[in-house]
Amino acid sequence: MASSATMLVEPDVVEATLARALARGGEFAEVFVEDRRSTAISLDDRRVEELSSGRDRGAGIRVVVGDTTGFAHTADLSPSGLLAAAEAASAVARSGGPGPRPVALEGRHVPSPNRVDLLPETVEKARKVALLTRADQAARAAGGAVGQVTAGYGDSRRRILVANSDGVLVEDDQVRSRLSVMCVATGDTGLHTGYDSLAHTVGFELFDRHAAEDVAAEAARRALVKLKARPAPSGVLPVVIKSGTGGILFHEACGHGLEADHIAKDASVYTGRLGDRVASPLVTLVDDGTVTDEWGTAAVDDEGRPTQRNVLIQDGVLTDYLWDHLRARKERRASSGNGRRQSYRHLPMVRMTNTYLLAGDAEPDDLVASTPRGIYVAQLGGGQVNTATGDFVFGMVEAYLIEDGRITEPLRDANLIGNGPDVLHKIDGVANDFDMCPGTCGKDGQSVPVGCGQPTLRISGVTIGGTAGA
């Protein structure tokens, strides 16, 4: 048994509401408790338009039986509080069933892979408001046509606790920073907006190891040079995707399709595709909850499981999809440690956590070199993908031409469009650059943080949705 000094919940009462949850005959058992902190702060025209900060704890408890799950979640953490959760969780079990089932909790301890020195919330809130003043400046400082500025600051401390009816008690406690600016550029063409933003597990020292002036200077310069951009052109073109942000394409593209439940339902077009060719023999995929630092990252999924490095396509080969509880349960296998859930107030579900694909030997500047015309993309935007064709539509939101081997004129923002499966056979070219970015993910009205990586690369032919000829 784990020490109960820290923990969000006495382990007796833990099991005392397992035992209540599984009264009706109820197969598995799972309680998950969460403390979150959190504060948001938004600096816009220079003042200061928003400073929240919250907390939010409670508990989901959640019953299954065969394919049927009962789900409960209360804000009361008391012991009646928590055995009143569990018996409207199982009221969806079996009537007349063996009765109160004892459960024997075995805590384990997780190390976490982030390390945090300095908590945010010790942190005053005129220091963090001092911060967006500095990026608010050296955005404006970046040139006389930068004539707003946003910047938004967000930290959280997620505690949570996670306990079921296998035997499982294990905690773990995130922590995450973030800076975002965004700059609106006018000229003789219109405004247009750069975007940048910092973001990792670690406490408020993030900011003494990144300047905000840094990732301000960047947003302000992606505005300023659409300033010149033309229209970009139409037709099917070949596309060098710099390291980092591309990123989002594997995970919109083909990560979601390698989620199990999609697998299950027959809504992927991965489905029952395991040892097939199904991209470039340039490509790994890799889908890692442990990566140090990054968006994703956490010591434990929102079900208990460790995180853990999952190899998805290796050298073009589908080797394995994203599994949660359930579904492995029912494949008699392991979850991978993707099961994840916003809140409290939600049932798990299969997500991923850092999703990258691995770097390759080519040297960047030699897939631009090798390239005669065609976009190189600085930085891709949000997307949107049908995980039953593979069909998505990215937007360019910093991009070039790329003319006799060589960068040149900036574009309009303009579109990706194409087929996942069909990209994946279609990487021609994976450099040595390996970079990840953070994101949002959402799937089936739930948020979560995500990271997404890869190195340049070079697709040979992508659909380029601009107002230009080819």
The other form holds:
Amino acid sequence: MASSATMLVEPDVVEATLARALARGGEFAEVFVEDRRSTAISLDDRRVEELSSGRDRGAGIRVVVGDTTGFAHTADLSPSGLLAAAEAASAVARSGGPGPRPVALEGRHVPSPNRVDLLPETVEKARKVALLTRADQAARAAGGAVGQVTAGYGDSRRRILVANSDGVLVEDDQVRSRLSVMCVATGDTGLHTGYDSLAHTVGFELFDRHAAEDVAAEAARRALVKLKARPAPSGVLPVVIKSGTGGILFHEACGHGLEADHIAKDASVYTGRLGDRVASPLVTLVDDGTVTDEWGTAAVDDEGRPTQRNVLIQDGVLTDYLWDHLRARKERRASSGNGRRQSYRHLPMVRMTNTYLLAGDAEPDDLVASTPRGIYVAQLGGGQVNTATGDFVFGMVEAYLIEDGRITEPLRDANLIGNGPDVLHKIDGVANDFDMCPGTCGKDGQSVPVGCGQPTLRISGVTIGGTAGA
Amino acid sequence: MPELIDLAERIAADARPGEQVEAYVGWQRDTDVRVYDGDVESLSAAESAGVGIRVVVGGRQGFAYVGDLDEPHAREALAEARDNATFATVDDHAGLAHPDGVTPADLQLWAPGADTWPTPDKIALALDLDRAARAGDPRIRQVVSADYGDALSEAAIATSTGIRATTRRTTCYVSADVVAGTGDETQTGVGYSVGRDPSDLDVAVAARDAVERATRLLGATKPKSTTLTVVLDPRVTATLLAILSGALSGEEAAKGRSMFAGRLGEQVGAGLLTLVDDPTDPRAFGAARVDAEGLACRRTVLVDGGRLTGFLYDTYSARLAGAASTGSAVRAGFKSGPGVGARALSLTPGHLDRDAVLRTVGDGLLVQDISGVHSGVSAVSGDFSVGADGLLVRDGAIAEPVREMTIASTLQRMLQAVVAVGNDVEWLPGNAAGMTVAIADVAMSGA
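What would you give as the form predicted together with its partner chain, now that the form predicted alone is on the page?
Every component of the complex follows; first up is the chain already shown.
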């Protein structure tokens, strides 16, 4: 464990805060301290528009009594500020209580799966700005039809400390770097957009490993392709999804439905289905917060639990759900390391980390070649699911027709719609390639960084939300 | 809260010669209650505050923020914003707002006594909602959550260019999320009620809305693909207007990223469409006296009888377009600088109520909910493709429920194909009002 001199809050102050939080009869108390610094730079219309930076720090305190949680947060990290927040959070315990209860913390060091070579705060701002101007030039060089380029750079360093009345005391230092580029291409068919991003839980060395120009060129290519795109078909067709962004399919189609809070409230189609065949035997689905450098990776979750690899579906059979501290405590089992929160101002809840489908045996090209007529999706955008019904949508932002086993014409953007359990059974081909992509997952008003991944795969039939006859 | 504006003014007063400084100081207190199964699941009460600082010097802009009201921290942020500005590209249009002589509307957006609302009363509202939703229909299987929430917020803006503005408001809501089921089948519904004071909230309406939305979808099947007229529920209309507001941003238009770019004065929609952003309307959830740069909010007519008559501008985009600010600067809080946005969009209502609109349409689809808006709709290209559920309309009346389909068109075509605007205006959370709207020739993809 790091020496106490560098801790966000001194251990004795944390102990006193927890003792106060339990004074009115709380059964469990937790202190979550966060110190977050971030930098964002935007380039728009050939100009470095703005460089923005900030610091936000504070603590969130949680007290659990029976099935009720009290929560308060404060930006005041002094002993008196923390005690006041502990007092406010413990107001839910109405029974009086025994008075301050001592808590003995045992510091623990959890090594981070991520390695940071170059802390972004040590890098000159001019180098960060230069990434964006290089991206702008590369995007414009891709074609004269690229009329507008917006590029964004961001880095953040999030130090957290989590301590609770079970004696847990742990810290983590999470550094993230990202670059995104959006291009607008103009042609006879109007304006079309193309987007690409690069985001990892690493430092500025990210940009030694990957060129900003490549991200920009890919965004520009996607916009330019759509100048020739025709409206997507309407109706049910087989769909081949290229490795990478298709991971969003599993995030939406079943990941959210496997979160134990939805399960406990019978608000998921997967409630009571453990041990059942819920997907094609080709499907093995994993949520893993330990994948080095990925967007959803951390040493510990936001409840201080070390992240781990959780197999959710094995060969089509549902093996487990995702758990946070509260839901696991109620079921008398261990958390799976999936308790996450947007910031110290938010309560933690069950969230995914990096969710991905394991690779299979098929050749990616064969999946296309064996499809007489269908859709090839090269990039998926965001999606949305109703966990109670299993109905989900996700957007195709780069897609093509498959005709006679060959990828042919590009298609305009459209959503696909399906039902999670139904679509998982319809996966009839999983390839031997694999890729991951970064995303932002929203749930109950909180956003957290997540990773998604999958090999190239085929679904035998999905409804395509276009306007042209299928 | 005098100390917010005092802090903002002290920071702005630090501007050096040739430099413009803006300090935005925000404070908010939230209470959130969640009830599940007849008991409080969580209760959180918290304050947050911070300072966002913009510096413009020699046509370059920089921004920095800090998440507390500590004056030394705010001065560190000012130094950081100054340093950040040196890295921006020179832009002759950059600059802070100047007072423009428009007086803010006299709006009462702060409920008297808001700071002393008793917590037990807030908990009681959520418990009442949970009970009402559970009792609403025997087919209600779960009330996943019954929530009460309120926010008391204040902001102060001061600039070295003479802006001095303060604003404060209260908002509160109750919201129920229910699951209805028969046998293996499950449907969901969300209902809510919003206001400025807890006494504005109608628990019975929120419960009934959630229950009706869930139960009326029971038995829904996937429809056959076809092209039909869609009748949008007021909530769906409000979502659609919010998307359109992206294309009505003067900044997006000036930068060639809007489907309305270069089309001012053209007929972009059916003659019965008149669209106005009016934050001075006290009924609007987004009503505000001043915008995020401290200028008075005002009424802007965007589409008049189907003709595009205006865009929304903040100070920067107005300069870019050679126009005047429409007082349309918005910001997400103290952590970011201003951008352009609508606050209170509404179509001018027609004369028909919902049932009359259904009779006019005859056969079609009443759209209850849409999903995938962020992935399937673009205010740049106008492409529109979203997941939907709702009820078929036959012979002018509501018929069987349908689900797991998409509806698709382009925003450009949909605006031209509006065949009816209802009179059932509903002010909803967010930046737009809803009402029933019917749009012809939309592709529905199903089985």
